[in-house]
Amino acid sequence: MKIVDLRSDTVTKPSPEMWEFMKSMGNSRLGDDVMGEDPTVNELEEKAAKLIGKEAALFVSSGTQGNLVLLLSQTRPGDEILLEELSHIYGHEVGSAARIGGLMIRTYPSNKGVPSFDYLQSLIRDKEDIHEPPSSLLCTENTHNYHGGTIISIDVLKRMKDFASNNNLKFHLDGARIFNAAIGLNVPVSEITKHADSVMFCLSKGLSCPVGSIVAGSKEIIIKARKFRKMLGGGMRQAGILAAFGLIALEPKWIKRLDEDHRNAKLLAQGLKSFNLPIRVHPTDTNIVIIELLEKVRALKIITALNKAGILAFNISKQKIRFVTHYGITEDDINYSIEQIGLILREKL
């Protein structure tokens, strides 16, 4: 049976070019990263910082670890941080901001990731009130996973940065798929990241590396982040073996390859829209397609049937199903998936 894995872009495998580069490395390309002596990790961090326009960068084991070390580096226990209500940090990072960081969390609603600035203003605590935790950090996510890979525009990011500055907050960007946003907007990624004090992006999603993420910001922030990474068990020693994949992933041609994923996602969305069925296909900006079931049929029931047919996807709520295109998924895979999804939906709806 043919299997098309559309659960996430985390299931990607490295490209042949990545494997060849990693295999060609000798011991001279390795060192103890905790001591700052792994030349491949150092090269990756320098390349990443330059690419996204920040003073410094740090290689971390995952996006979840990356977000956490940046939160810890810009807050103190007891501070309150502002998170979008469907953000990954809030809903899918195991409560680490609260459990490990001792942070109060306040959520804000949004229109596909775009907040109401009047509402945000109403959430800011009075720093002179001895009863209230101080507001210290505003966070956003770009692209926004649970809003269907939506791109937050550069103008909105600038307004969020201005808002943060006016309220004496730091501004953190969870950019797990930030290169998808850059390709979708057809701008250098630094045009997006320049408005944030700190940025995290994943190497292990659309960029197809087996492990790792990058955090970036000022030298002061990254010095703190390096210490928190160690505290969280993220000192990976001879990590150049992993960093080698990232050096290839950050090459322009590999970043540009994400456009293929976007085309496949739009092809999938168009195919799903063609069904005369009670579903709503959410707008598709990048590599994520979400369908909403408009009848009282649980998404899990559809997912179970799709899995049996070889189409792997995630139910992200009781009524919503997410499909993610990525490296290794071809146009033929998409056309096959449209056919199989249509058969299942007609049977179950």
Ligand SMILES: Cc1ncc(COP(=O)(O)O)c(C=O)c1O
The other form holds:
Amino acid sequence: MKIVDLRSDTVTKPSPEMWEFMKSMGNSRLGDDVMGEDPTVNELEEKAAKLIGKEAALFVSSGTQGNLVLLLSQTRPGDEILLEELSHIYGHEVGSAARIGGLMIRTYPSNKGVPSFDYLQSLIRDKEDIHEPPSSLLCTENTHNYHGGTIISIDVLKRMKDFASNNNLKFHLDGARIFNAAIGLNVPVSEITKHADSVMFCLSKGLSCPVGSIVAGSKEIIIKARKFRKMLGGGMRQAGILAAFGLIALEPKWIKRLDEDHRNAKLLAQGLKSFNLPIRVHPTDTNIVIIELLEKVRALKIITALNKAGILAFNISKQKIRFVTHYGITEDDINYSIEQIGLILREKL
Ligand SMILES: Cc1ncc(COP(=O)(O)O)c(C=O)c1O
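What about the form predicted together with the named molecule, after the form predicted on its own?
Everything in the complex follows now, all chains and molecules, and the chain you saw is the first one.
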């Protein structure tokens, strides 16, 4: 049976070029990264920092670890941080900010990641009030996963940064899929990231590396992040073997490839819209397509039927199904998926 895996861009595997480069490396390109001596990791960190437009960067094992070390580096236990209510940090990182960082979390609602600035202002604690915890950090997510891979515009990011500065907050960007945002907006990634104090992005999603994320910011933040990474057990030794994939992933050609995923996502969304069934297809900015079932059929029931037909997807709520396009998914796969999804939705709805 043909399988089309649209659950996530985390299922991607490295390209032949990545393998080639990794296999060509000898021991001279490896060292103990905890001692700062792995030349390949050092090269990746320098390349990433330059691309993102920050003073320094650090290779970490995952996006979850990356977000956490950046939160820990810019806050103190007991601080309050502002997270969007559907953000990955709030809902899908096992509560680490509270458990490990001792942080108070306040969520804000949004229109696809875009906050109301009046509402945000109402969440800022009064510094003069002896009872209140200090507000210390604002977070955003771009692209926004659970809103359907939506892009938060540069103008909104700039306003968020100004808001943060005016209220003495640090501004953190969970940019797990920041290159999707850059390709979607057709701007250099640094035009987006320059508005944040700290940025995390993933190598292991659309960029299709097997493991790893990057955190970036000022030298001061990254020195702290390195220490917190060690505390969390994330100090890897000859990690150049993994960083090698990242060096190829950050080449312009590979970043531009994301456009292919965006085209496939749009094709899928158009196909789903043409069904004339009780579903709502959310707007598709990048590589994520969300459909909402408008009748009381559970997403899980549809997903189970889709799985049996070889189309793999995720339910992100009781009524919403998420499809993600990525490296390895072709236009033919998408046309086949549209056909299969149509058959199943017509049968079940
Ligand atoms: C927006 C966002 N942030 C962070 C992460 C965490 O990345 P990881 O799975 O590498 O821990 C994800 C993973 O899907 C994500 O979508």
